[in-house]
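Shown next as structure tokens: one chain only, the form predicted alone.
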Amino acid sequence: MKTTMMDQALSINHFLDRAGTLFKHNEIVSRLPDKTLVRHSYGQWHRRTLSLASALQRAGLQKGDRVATLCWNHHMHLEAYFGIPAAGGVMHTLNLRLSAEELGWIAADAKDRILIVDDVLLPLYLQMAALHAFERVIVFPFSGAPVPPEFTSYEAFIAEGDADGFTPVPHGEDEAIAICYTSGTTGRPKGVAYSHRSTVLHTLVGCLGDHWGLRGIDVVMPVTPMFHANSWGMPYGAVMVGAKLVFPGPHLHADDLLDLMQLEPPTLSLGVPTIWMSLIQTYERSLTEHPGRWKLPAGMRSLVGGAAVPESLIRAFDAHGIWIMQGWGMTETSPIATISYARAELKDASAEERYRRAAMAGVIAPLVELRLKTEEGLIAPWDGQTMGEVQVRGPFITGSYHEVPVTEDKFTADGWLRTGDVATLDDLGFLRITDRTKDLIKSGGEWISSVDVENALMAHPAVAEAAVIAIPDEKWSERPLACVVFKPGQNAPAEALNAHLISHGFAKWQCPERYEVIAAVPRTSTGKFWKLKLREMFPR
């Protein structure tokens, strides 16, 4: 029997048109390099986005051509999110924290034709220009300074477009709208292409009440970069519901974010743990050093991901009335695959249990299938104890990489993505990431989770950050080494740190025998602990 439903392709163009008609008076706020704020309505943004799409067509953009962006978080970047696909192109967000060599390689691999770049990032572009020749470079005058004459001004470019006469390029729902590259910490980055269908479905799942709970009355502050897994899909969700967006621009230091929160208090924010650690430490210092300078937005929800969230960080924010929701995913999963939220079965749980659950990676998202494969190749039971590699599949999970052959080290023979993360699942479906496969420590035949040790160390009152790696050991094969960053003016001996670990349930053999005090933990371009660098610093 055939259905009676309309067979209409899913499209993010629907979100664009919906925002321009239903939410035309709602606001988009961007912070400029000089820290002033510029405001646009969704109606103005809609016309500018259509003008961009029209101008790209007039400039010769063909369906499927890649248009790169090298930009901070602001209104123009949001225009690119929707204008490039509407013109039939594929948006490629370049990670401005990568080296010029890496950026040049990625742009060449993606075959980017056009680049849209913030004027404040032109020095970075000029370094990568010798590695990949863009056919056209369009400069957004983010700082307000005149655009150098050898480049095309973004404002002049979109002025040539015809918003009223523009018609989006016809497309199938499985055609690409954007491509993001993985961080490439263990090899060359790989491209992941997102489609209209995968993006629409991911947006709908993300906006569910148990996840973002995104509403039209929300004020959303995306601190997560728009070049990192499409800012976790939040720009698409905000546009879909017409939520007010507050973009921080290039100002991501804790005091800058706290200042912005006084001007435009968010109800929902998102960022990586390192940003949020710095923010709460800066805020709590201010309570004694500068009383009354800042107030944290009462009742703000905060989505934190990109790395494991320590329970100590969740407790610190909760003490000030802000609840942190942890999520897990990766570029290949669009990226949401799990979200930690309150379950009905746990409504009478103790505060300790509530914090313990919140520090887990969360519950499997709708439309995502997830399983754990043990070292023996078996499916791990949901017992909260048995560890296995996380494998996922679903309509917004990648099935291949851009122009890279499918191999069994990345995809199983039966079609599951191998994530490289190791985890347990409990009987309620809560995922607890224990490590990356390459970061697990095998000591005397037993596994030690570096993530568990790190999170426990960061609960010590003197510790700001901690990263744990394996070092060779003649007797035990491997032993854990802890690299510790202490809070300003504080310290603790190794014996005290190990006593703290034992008080948190660790056995003596699981505790590091060696500690190294460092000024800062090296990080990848997406803010994760870069353990490869630590292994280079401390090879044995």
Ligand code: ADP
Second form
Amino acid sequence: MKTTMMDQALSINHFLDRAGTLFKHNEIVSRLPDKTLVRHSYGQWHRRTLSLASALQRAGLQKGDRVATLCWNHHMHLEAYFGIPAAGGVMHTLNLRLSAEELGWIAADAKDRILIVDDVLLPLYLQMAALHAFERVIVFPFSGAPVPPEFTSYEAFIAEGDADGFTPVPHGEDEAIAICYTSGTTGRPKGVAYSHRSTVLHTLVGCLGDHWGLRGIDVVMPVTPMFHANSWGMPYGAVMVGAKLVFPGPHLHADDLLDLMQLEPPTLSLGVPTIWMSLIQTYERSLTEHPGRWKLPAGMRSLVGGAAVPESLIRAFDAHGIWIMQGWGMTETSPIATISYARAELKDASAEERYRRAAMAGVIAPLVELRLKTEEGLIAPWDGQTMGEVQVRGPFITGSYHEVPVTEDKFTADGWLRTGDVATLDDLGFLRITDRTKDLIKSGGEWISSVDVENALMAHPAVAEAAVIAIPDEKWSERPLACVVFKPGQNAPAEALNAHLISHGFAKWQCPERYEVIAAVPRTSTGKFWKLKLREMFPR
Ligand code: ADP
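Right, and the form predicted together with the named molecule of this protein, after the form predicted alone?
Every chain and every other molecule in the complex is listed next, the one we just looked at coming first.
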């Protein structure tokens, strides 16, 4: 029996075409470094995107070649999201919070050929340039200053493209369109590649009414950096439905976001808990210190994830008419795997119960299968009590890492991704994250590898042993605490240890918040650092 047109591949190029024809009058607003706003219509954006794709092809881009971006959130980054795949390339979003050493290594590992960089980030590029030689560096004149003559200006580059004569490169659904690196528990970060198919399916799932409920009349403010797991899928969703986009550019401080919200009130936003925590505190202070300075956009829905969302944050926003939807996922899961929403069974639930549920990671998204594996290797029942490692599979869950052999510590023999998160599931299918087995600390939405910090600390002449754990932090979600054993008769103050880390390529925010001197690091029966014991010793 013949079925529907199987030769019609799922493709984000379709979203691009659609936006350029159907939504050409809708707006994309970006905040520039000088805080002024620049406006483009989707029609203009569409032409610029096709010009970029055409120019990339003329510059010799071959199918599957990687083009890196080192950019803030703005219209040009959205051009790259669609223009690079339309040219047949793979967009590699570089995380501007990483050190130059890490960025250089990642760019080399991904074999990035071309880089598109914001002019305001050129100093970071110049530091990493020695570690990876891009064939071409295209500089976006984001600040409006002239582009230094040794680089190609983005505007001059796309002016060489032929938007009218360009046809997007034919492709298979499973061909990569983007790659994003995730922090390694030990050693190096690993690349996760997304395909046209995975991106389209993830976008459709994200847009469901129970999730973002994204509509064409929405005004979307993506605060989550576009270098994080393709900004949780929202840029693709906004283009698919033609929703107005408001990009904050480099201005992510609470005052700046509140100012932007007055100018362009969003109906939907997304970001990590740290951002919203500081935003609500600043706003509440302003009510007495500067009454009337800001108004929160009541009715806005906000997707918050990347770290546990405290119930207090959900309550604080709800008091101002803003509902926070918590999501859980990973770069490896595209990233949405669960979202907390009010299920039919909860329609008559008390406010207390609704808050309690909203503070959980949420309900398993369609097309995602999720199970909890207990330490005994059993599948945990959905009793809200039994803990197990979260394992997932599905069409937008990665099946491997870029050029890394598939190993059993990351993927089970029967084909599930091991997330390194520990959780319970209750009878309504709500996931509650309780612990993490991967040795990583998440501070303000960015990873710190405890193992890397430990190794660097143990290279200090006074340190015999060092074990680093996460402690809860109201502002940053988590911060690193280092437990240090000094060599006999030796000592070093925290400032000296942090200076040592910085000289070894760590950023300031990656350095431990606190040091505790201990006599010996507790060890498990197999001789590994017993972090559980340390977490008990230093709960906060
Ligand atoms: P992203 O770029 O989306 O933040 P990462 O791959 O960097 O994705 O981080 C994924 C990890 O972040 C998860 O495995 C988990 O440890 C943590 N995380 C994400 N969302 C939540 C959440 N809602 N609650 C608790 N932890 C979370």
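Basically, rigid core = biggest C-alpha set you can superpose within 1.5 Å across the two forms. Every value quoted in this text rests on a predicted model; they were computed, and no experiment measured them. Positions refer to the first chain, counted from 1.
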*asked:* How about N491 - superposed on the rigid core, does its CA move between the two forms by 2 Å or more?
replied: yes
